[in-house]
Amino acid sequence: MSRTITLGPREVGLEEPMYFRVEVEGETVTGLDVVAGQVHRGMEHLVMKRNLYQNITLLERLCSLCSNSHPSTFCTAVEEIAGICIPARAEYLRAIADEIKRISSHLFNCAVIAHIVGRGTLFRGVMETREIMQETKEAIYGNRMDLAANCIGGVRYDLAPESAAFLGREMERMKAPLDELYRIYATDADLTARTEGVGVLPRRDAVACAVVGPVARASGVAYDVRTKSPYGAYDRLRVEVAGEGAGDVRARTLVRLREARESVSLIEQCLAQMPAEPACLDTLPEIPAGEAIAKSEAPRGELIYYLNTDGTDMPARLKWRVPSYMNWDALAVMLKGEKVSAIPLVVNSIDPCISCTDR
């Protein structure tokens, strides 16, 4: 007999409010409706009340785990309209900030997966590894979440030789733990039994849902903005796109761990290639009328910003599309035929961001 149950954030292990109307027959999921809008903050209205420079600060508070991707992509759109070429050093420093945030974001999700399947020791191990990145952020940027790294025309921070050496040592510290975590998630029989073949998103459905980021790459869609449409310093970096083909919870977790390891390599490449020059323009540029689209590869996937300006320092229109928005639809495919008990694991395997979705 078919019936509908309503699940809230606590039932599915989310920290932010999102509700799900789930159609079930017995214990088997037959349909899903995601109910959003619980934490709508009117962000797209608020950005119209602030000038372009103030919006850098506001946009960094749109989301915590990908907080650097929003202001850096916004700055790229402004610079496109103004015809600004930022210093090469600033491009490398933006890439370093993005990759540091990617490692922290991916490890947090892997820890959540371990927690949901009842692997408390593994959860603590992942979070202890992640803590290396949190302490690195605090040492370099003075903050563990919002880095305040971006400005129009470059970046607001620089790496002195001592800081660059410190960052290089921290990256070296990350390699062995990340390799060990990948080995555990890839070979542990208990973890494999809990995550393999669960929440499968076949490649054709991934394409139909237009999912992005690790969710897409775990289903065999090798789309990564850093290689498909390189921006900033990424056209000078060797980016190896992680991919899996199974499209299940295990594949999505393995992709994130491989990407965290790849981010370590990218940061090392940035440190080796970064030229010695100013990290930002020495003048405050005027922004003419115009429009631009900028995109980047945020931790959860492709992030797109559209900006329209009218010659003043206030935006005429500013909109953005976040990766979670694209990935929610795929849950209906992933959960169909799964047991109700698998819902928390599958939902968290797409690493959803409610703050970005509702904004």
The other form holds:
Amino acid sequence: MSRTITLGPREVGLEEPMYFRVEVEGETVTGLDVVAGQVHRGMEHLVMKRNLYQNITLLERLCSLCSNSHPSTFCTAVEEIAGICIPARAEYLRAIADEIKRISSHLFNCAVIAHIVGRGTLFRGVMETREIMQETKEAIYGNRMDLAANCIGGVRYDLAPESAAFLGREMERMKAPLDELYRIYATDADLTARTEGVGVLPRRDAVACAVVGPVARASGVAYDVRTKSPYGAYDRLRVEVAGEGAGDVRARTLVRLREARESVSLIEQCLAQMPAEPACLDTLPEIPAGEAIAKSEAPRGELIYYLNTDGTDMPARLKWRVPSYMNWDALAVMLKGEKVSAIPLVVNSIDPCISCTDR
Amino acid sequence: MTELSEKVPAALSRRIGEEVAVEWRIDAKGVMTGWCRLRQGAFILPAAEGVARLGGRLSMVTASLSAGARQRGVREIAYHFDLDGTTLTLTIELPLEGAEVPSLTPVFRNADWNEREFMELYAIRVIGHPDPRRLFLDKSIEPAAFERLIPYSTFTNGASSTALWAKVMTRAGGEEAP
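Structure of the form predicted in complex with the partner chain, given the form predicted alone:
Up next: the whole complex, starting with the chain shown before.
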């Protein structure tokens, strides 16, 4: 017999308020309706009431895990309209901040996967590895989540030689644990049994739902903004795009772990290539009227900003679409035919960001 | 310039049935963006079909009602498509009153949420949307929220700061106003 159940945040492995109306027959999911808007903050309205500089601070508070991607992409849009070329050193420093955030974000998601399948020791191991990155952020930026790294015309921080050496050593510390975590998630029989063939998003559905980031790449869509539309320093970095084909929970987890390892390599490349020059422009031109698109590869995938200016220092319109936005719809495909007990695992496997969605 | 600069206008013109010009920009990294204003709002559906035929993806939809557009007596919607790394923005103008636009959901599944969202924020009707429910805002809130909530935004913009400062200074026994 068909019936509808409502799942709130605590039942689906999240402690953020997204609600699901799930149609079930017995224990099997037959349909899904996502109910968003529980914490909608009207931020797209607020940004039009603040000037371009104030908005950098506001946008960094959109969400915590990808909190560097928002201000850096916004700054790129402003710089595009104003014809500002930021120093190459600033481009590398933005990439470093982005990649540090990516490692932390991906490891957090993989840790929650371990938690949901009841692997407490593994959960702790992943979080301890992530803690290296959290402490690195605190040492370099003075904060563990919001880095306040970006400004129009460059970045607000620099790496002195000793800081760069410290960052390099921390990256070296990450390599062995990340390799070991990948080995565990790829070969552990218990984990494989829980995640393989679960929550499958076939490639054609990934294309139809227009998903991006690790969710798309785990379904065989090899799209990464860092290589498709290079920005900042990425046109000078060697980026290996991680890809899997199975489109299941396991594939999405493995893509994230490979990307975390790749981020270590990218940070090392940045440290090796970064020229010695100022990290920010001294003076900025007036921001003229215009419109621009800026994109970046946030931890969860393609982040796109559209900025329209009218010659004042307030945006006439600023719109952004976060990578999580399309994943909610893709959940309907992933969950159809799955058992109710698999819902928390599958929902977490899209690395959902409610605060990004309910902006 | 890549072959897209020729393929895109040709595909749009063929679908719409009249000549369409696209302005292309290339940034410092060699990434291309295309910008095009369609003459009629109804053209967006055939144009989207043209983009889909080229393998495009709907990235985002930006509805807006800027002061400049309002002065011209119009509102705008910008549809942003991805063509393997190149972003194509097709903008349409709609009237301030009675604005309606065809749904792109028959062409792009992910138009669903984008259209539901701009329906609740702006006074725009989407014709043919398969599920035109509210997406984020509670059903008890009147529609076109972005166009009505100015008093709240003025409040959040710190409009009360002068009065607050005067109160603080009065209590501190100092000057009454900054």
